[in-house]
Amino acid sequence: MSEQKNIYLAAAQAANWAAQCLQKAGAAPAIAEAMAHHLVAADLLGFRTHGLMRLGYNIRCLQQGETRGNGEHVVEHQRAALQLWDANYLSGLYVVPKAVNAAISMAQQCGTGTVVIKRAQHVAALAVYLEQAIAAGMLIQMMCATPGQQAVAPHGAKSAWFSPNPFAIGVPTQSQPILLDISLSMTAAGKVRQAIAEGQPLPYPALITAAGDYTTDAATFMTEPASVLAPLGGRDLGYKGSGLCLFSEIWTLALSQFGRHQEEPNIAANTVWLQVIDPSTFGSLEAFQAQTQALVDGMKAATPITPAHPVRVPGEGALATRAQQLQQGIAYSPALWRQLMKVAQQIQVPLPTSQNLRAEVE
């Protein structure tokens, strides 16, 4: 008997269905469209833990009033190349691309533009916002922290203080752009939850138990007392990740002046720092791209440890995954598809029919 594997869905169909679900949950059409687009964009790039896997969560937040379904952000403070926004619990999936555009406009005038956003609900994968700036010939860097969440231990501790803060950069070259999106903890909380759902251990010791031991046992993340995420660098070099977590929270929480003592516990609203730089401020864009291309060419020319696994430039794998999935459809595992079926039943927006998808079978 054949065994069903992945289910494939065209990106446009996935985004259209998700937008309908989000509208049914209370999001205004433009907000629902932006939320759906950026969740599906994460799936296209292979960021599964930040794609439609989080649709049900976003719907619950809308239904329970934790995420606002309409309205706009407020610009609280600004100078020529700096702005502080209060999203007031609008979805980050809607607000962040607006902030990137604002930063691009400032950079076109001033050479650089920085926006800090507080109280933005689910931001998802930072990688999905990078190409906005790259398309305008700009560099972009982003950081995000969650003042209501404590999940990452400072180095040398077994209790948490930081959130699992992501850091991302996007850079134009003469060929494919550089896209880097990493967590400043050993792994993201979403990947731990995914390992728990699949009954699998983590690939490396990324958790610290209540006893102070490093472990690959993802299930300890849900025990009482629960394990916590280790900072990037792990047991021996975690002081590097710990310092980077502190850096990211200064640049987000401290600059926004909205920190852990102000946010309600268990509220998952985010603070985002993003900066765009126009390289043409320093000379021609073409000369800058020649320099970045030389850097990535040098990386690619380095002798690999294993010839079958050549050196990859950040973003290369994600862009290849997107290209494949745009042609063949986004691959959803049977387990995730069951989650989406539950969402469809609860919100009463049917999933695309079997004529709009194909199952991969052995």
Contents of the next structure:
2 protein chains.
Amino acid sequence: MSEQKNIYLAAAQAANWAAQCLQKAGAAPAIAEAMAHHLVAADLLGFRTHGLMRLGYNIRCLQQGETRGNGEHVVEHQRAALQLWDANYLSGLYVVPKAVNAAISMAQQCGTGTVVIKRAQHVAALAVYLEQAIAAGMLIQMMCATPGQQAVAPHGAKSAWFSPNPFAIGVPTQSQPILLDISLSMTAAGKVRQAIAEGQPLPYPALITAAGDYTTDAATFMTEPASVLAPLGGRDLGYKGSGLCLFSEIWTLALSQFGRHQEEPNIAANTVWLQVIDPSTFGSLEAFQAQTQALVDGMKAATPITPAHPVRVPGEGALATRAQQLQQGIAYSPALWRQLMKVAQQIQVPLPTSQNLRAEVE
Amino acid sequence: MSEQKNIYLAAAQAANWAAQCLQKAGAAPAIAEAMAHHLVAADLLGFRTHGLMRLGYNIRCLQQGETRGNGEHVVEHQRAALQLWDANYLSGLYVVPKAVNAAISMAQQCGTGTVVIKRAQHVAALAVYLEQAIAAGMLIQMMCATPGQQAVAPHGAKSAWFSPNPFAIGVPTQSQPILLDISLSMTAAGKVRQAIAEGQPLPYPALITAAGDYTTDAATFMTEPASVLAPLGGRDLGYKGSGLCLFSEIWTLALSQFGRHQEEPNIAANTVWLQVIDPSTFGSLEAFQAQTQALVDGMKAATPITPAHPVRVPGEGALATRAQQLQQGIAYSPALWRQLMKVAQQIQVPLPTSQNLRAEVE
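Since the one above is the form predicted on its own, can you give the form predicted in complex with another copy of the chain too?
The complete assembly is shown below, putting the previous chain first.
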């Protein structure tokens, strides 16, 4: 029965423990803290595949020197509203928030501020960086691509070319913010891996097999020849998703000139595009917020197909999950908890003891 | 038999005739010329629902004073890299190219340049504005929304809230440019109207009926209660398309503060977002083009599901159509030609005579 129980951990405890682990793995204190904070932020919002589930991976990357534990990014090129940063294999979890700040400063001066970051290690969920811009009264748009990865088919193909590219926006309203974080393929690689781990099929056919058929069979993603992720839009409209993937890879990889035209093999790191806009360039922030509030109010007022399922605004579910977990603690499944115990044992930083935990039946 | 034949008209002839019509309807010469040029440019690229098919509409708008035939836009607000323009009901076909130029200048200074244009009348196909930026060695991204229009359902709804919002990018490569111009819904309103005119069903279920069912029956779009356009992604993934529509409306309508939170009724005009990026901020244009070429080469090298249908790059079909029509003349269907003859008669500017035409069997 105890195996059925989730383990609850306060966010601060989780972040504190993770930061200690990362520091022991070689990260400078400020870097360890930022990495831990943004992994736990993903757990809080319910983005499980981008949370502490990836702590072990981040520790290994630090230990093996794939992720740098010290140092800072370099601003390689810049004009007043656009900068290229080389993260030189620092963690995205540490560098991206700094880039958001730089973009905010540029937007205050120029109306918009854009940073493209190349060679950033683990970026996790784009959703965790959005509120930093929103708190400054800004809109933010983010994209991320991985030059060394091919997982998404162009429309009409059964072999992969694009990486699984997330797209995110954050926007202030008069109520809670809009937080959109989607992949431009029919599903994300993390969700396929999760389905494989759970022995479940995908909820809809999002993979294209080597035979050219759409399938829900997640296991095909790991066979040889492997299936590939279908672009958003599927059979009929995949040219739209494929076009959006191309958009993402041009705005990240091509623009940074660290893209698919590259001699260097095995480029594992990511390229991030982020752009902040200061809506007060065009009038008061309050007037802008009245417009965004009207947009979400109108969405929610639309007639639902199923009355029991009213229309939701992007971020609504994630923010509710966070509010609940800030109250009750972050819920870690027994399987994930065992994984974290293994990490704790290997790095020799004990997990918070049971007196700090609250075990509850799901 | 003659009714089966397309009528071929040289692009310059078509544009010259259309400009005369628009001038007679009240447009100043430079405005009439820009309007005609960009409508014909849409025909050349094969965007039929945005070409001379809409000339009569533009003439009526000028005659009724809904579209201004004289004057210039006003720059309402600006910082170094961001401007808000009020087109004050000038044609988008005239104002948008000017905004692209302004954005190019800002990008040369700041790395990026963005113009948001409110109250622009007919914008037609975003695709026709892209090459202006590409010719300057720039990337361009464009979006357009219509504050007075509701045609696209938010995900989970069977009533409309968003306008049909196009999204476009233009990018230079080492070969022909990338031109992407898609709607963020499952189909565009123009395509539904075309299907109705032809008495054909849609090629896939892209409409949601008042009963909440997906349908290919285009006629339902005009019945009462009418069906609405489904967001890109459909039943399973419509939250992605719905999120992208929201993105589009925030970046256009909310940012311009001329959005859905508005007292003024029957706002027919459009809001355009366009952003130009100067890739030479980060290195040579040539190095950037090598990256974009690698991206399109990789797309085209992907293994097709159907060997007879290799992967195409966005814009490939449109550019081939244009090349052919520049050679052979623009092909106008007999039905459209009759419509243009009616326009010619009403405005009393004769269509180019048969000696200037080339009639060929399709």
